[in-house]
Amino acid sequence: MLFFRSEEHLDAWLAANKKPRGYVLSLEQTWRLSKAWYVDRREASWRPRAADEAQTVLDSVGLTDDFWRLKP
């Protein structure tokens, strides 16, 4: 994961490094995903999520593009 201060900064980095553009999240989207993904991480009962549970978390924060589809 890389962080950029603006779309222009991202575009300049991509051009300079000859890299394709991947999926871009805003800081707000990253925060919402982080809160939903790690909400129970410190619980003694925590266990890794099954793929369908993980998909539910992604969907719940609006990450529904094909990029975010988990494959079993």
The other form holds:
Amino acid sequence: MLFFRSEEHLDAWLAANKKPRGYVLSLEQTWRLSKAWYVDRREASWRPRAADEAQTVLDSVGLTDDFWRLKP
Amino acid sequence: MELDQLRIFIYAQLADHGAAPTSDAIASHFGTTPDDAREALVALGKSRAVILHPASREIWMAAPFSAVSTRFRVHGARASWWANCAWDMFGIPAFLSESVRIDAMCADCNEHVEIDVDARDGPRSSDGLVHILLPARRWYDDIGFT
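Structure of the form predicted in complex with the partner chain, given the form predicted on its own:
Now the full complex is given, and it begins with the chain already shown.
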């Protein structure tokens, strides 16, 4: 999960590394995802999420298309 | 050694000092042997609460923190931390509930970009983007690459 200064820099990196375009998040979207993902990590009762629980977190911040499906 | 106590100790060390404890430091803290500490780390690793470095078998990642240097440095009032990836560079202020300044390197040009993050309101600028190469179902095929 890499950071780029702009779309132009992302396109240059994809071309140079012959990689397909994946999914692009704005900084605001990434912040919302991180907050939802790590909100409970400090709690003593925290356990790694099962796939269904993780999917619920992704769904909660609007990441609902096929790219974000944890199970085929 | 209770694994929940170990996990909390690891995070406290990371939050306060910006570095993960070694198995020797864990053994010293819990009054046990380094072998027992390493065994506990392996058990914690099996639950994905931490990821151990494949060579050293010491802590490599305790998400959102990285125990090794990365392209993402996060500066807070009491310490600085390495984040595993562009997702985790925001995960650190979210985890700590602290405002920070992120120093992120562009993967294309290696230029450093500073991003101020308010603990409540998030990033103060919108300059930059995060690219995720692999679809979610493949994230754990190779977590280091991801």
